[in-house]
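Only one chain is included here, represented as structure tokens and corresponding to the form predicted alone.
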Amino acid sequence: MSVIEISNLTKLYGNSRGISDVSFNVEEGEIFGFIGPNGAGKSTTIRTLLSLIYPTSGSAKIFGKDVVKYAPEIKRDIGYLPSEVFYYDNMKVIDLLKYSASFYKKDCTRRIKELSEILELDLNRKIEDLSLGNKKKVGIVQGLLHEPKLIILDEPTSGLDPLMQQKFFDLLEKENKKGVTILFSSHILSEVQRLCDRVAIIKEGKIVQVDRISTLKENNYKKFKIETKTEVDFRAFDVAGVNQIEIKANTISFIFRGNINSILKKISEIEIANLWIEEPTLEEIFMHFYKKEE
């Protein structure tokens, strides 16, 4: 069952680019990655999903219901953490969280206490006295306090120190084991690689790839490093399928996508001292989609 269904979703801002024909599904119980650099269209897609802005064309459904028509009903079961959080400075953390809980018409006292202890958040401090990282913790608790069925995260780790990021990831994995579906939007590829089952890559407002992370890493790409005994004209490797060429002395490194036999045939034409073939990282694969066009 698809918890999120996005079909040809388009949002235009006059002459400015927003998103165009974005389509992907997120399945129930999945941790789905949504990656792209800042300005690629991640936040626009998410805000359209949440009916914070309305689409120019196309459609989106959450829990099988249109996100515009059934927005209030859908939001009862969604937890959302935006990339930046803003609050009333003079409120105490506990008062803010109780106020947020009141919208769900349920007693969230136990849940607030549990989450604040995990994240080491002082509930009695005023918002204005909190650091950026602690404000982000408030946002995390606010997004999870009502035990949502779907969690939507937009660049969620900004401001968190590495130790707290680890606790946050553990928390997300625990929620996922309960059956919660997670849409995890980020430009930090190591986070997506660690947490997610599948990923959509967005570039300049358009989806360029949707696939399992294991497939991206294992089936389509290989990382080559070649050390030669003598000087070689490495321009011979400037062929289709070869990307991210790096040359240092008698060593060349690159990412290859395609029929591996064809590149091995090319390598066999030179005298090599050593050869390494490895699985590339997600970041190296990601850069393939963002290489500059000549």
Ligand code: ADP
Given for the second form:
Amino acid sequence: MSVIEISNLTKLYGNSRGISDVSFNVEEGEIFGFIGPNGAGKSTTIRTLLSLIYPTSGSAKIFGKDVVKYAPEIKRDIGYLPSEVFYYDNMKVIDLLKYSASFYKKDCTRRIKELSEILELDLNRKIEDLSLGNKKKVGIVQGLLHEPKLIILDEPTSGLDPLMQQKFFDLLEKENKKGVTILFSSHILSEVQRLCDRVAIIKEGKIVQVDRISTLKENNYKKFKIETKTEVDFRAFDVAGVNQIEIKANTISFIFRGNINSILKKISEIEIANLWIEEPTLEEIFMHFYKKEE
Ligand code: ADP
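Alt. form predicted together with the ligand, vs. the form predicted alone above:
Now the complete complex, all chains and molecules, led by this one.
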């Protein structure tokens, strides 16, 4: 069952692009990565899903229900961590969390205690005295205290130190094991690779690919590095399937996707001194997507 269904979602800010014709589904129980550089349209998509802003055209459903029409009902089962959190500085952490909990028809006291212990968050401090990382923790507890069925995280790790990031990821994995679906947006490739089953890649407001992490990493792409004895004209390698060409004196490197025989034939036409063929990292594959249309 799809927990999130996004169909041709477009959002214009005045005349300028937010997102354009975005479509993808997130299945129940998945940890789904939403990846793209800053300004690509991740927050716009997420804010539309939460009905904080409204689509120019297209639609989206969460738990099978239209996000605009059923917003209040849907939101009861969603935990949302925005990319930037703003609070009333004067409040104590515990009072803010109790206030957040009052929107739900359940007792969240035990869960608040549990989460703040895991994240080492002092409930009796005033918000204004907290570091950025600790404010982020307040946001995390706020997003999870009502035990939502769907967790939506917009760039959640900024401000958390590596140790705390690890604890946070463990927490998410634990929730996921209980059946909770997670949508996780990030521009940091390594954390998506670690945590997610599938990803959607967004670039300049448009989805360029939706795939399993494992598929992206599989044999589709090879990284070539070729060293020649003497200087040769590498322009012959500027053909379809070859991306990210880098030439340094007698070496050329590139990412290749296509018929491996055709590229090997090209290589055999020159006098090579050395050859490396490797699996590209996920980062290198993503760079390929980002640069594809430039
Ligand atoms: P991301 O979350 O991937 O960094 P955003 O969704 O924030 O990207 O931004 C997508 C595009 O929409 C960017 O070009 C950004 O400048 C624009 N944008 C975002 N919010 C607004 C806004 N409130 N008004 C005008 N343009 C906006």
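Model, not experiment: these values are computed from the prediction. If you superpose the two forms and keep the largest set of C-alpha atoms that fall within 1.5 Å, you have the rigid core. Numbering follows the first chain given and starts at 1.
Superposed on the core, the two forms differ at Ile272: its CA moves 2 Å or more between the two forms. With the core superposed, Ile46 shows a C-alpha displacement below 2 Å between the two forms. The two forms, fitted on the rigid core, differ between the two forms by 2 Å or more at the CA of Ala236. Core-based superposition between the two forms puts the Cα shift at Ile226 at 2.7 Å.
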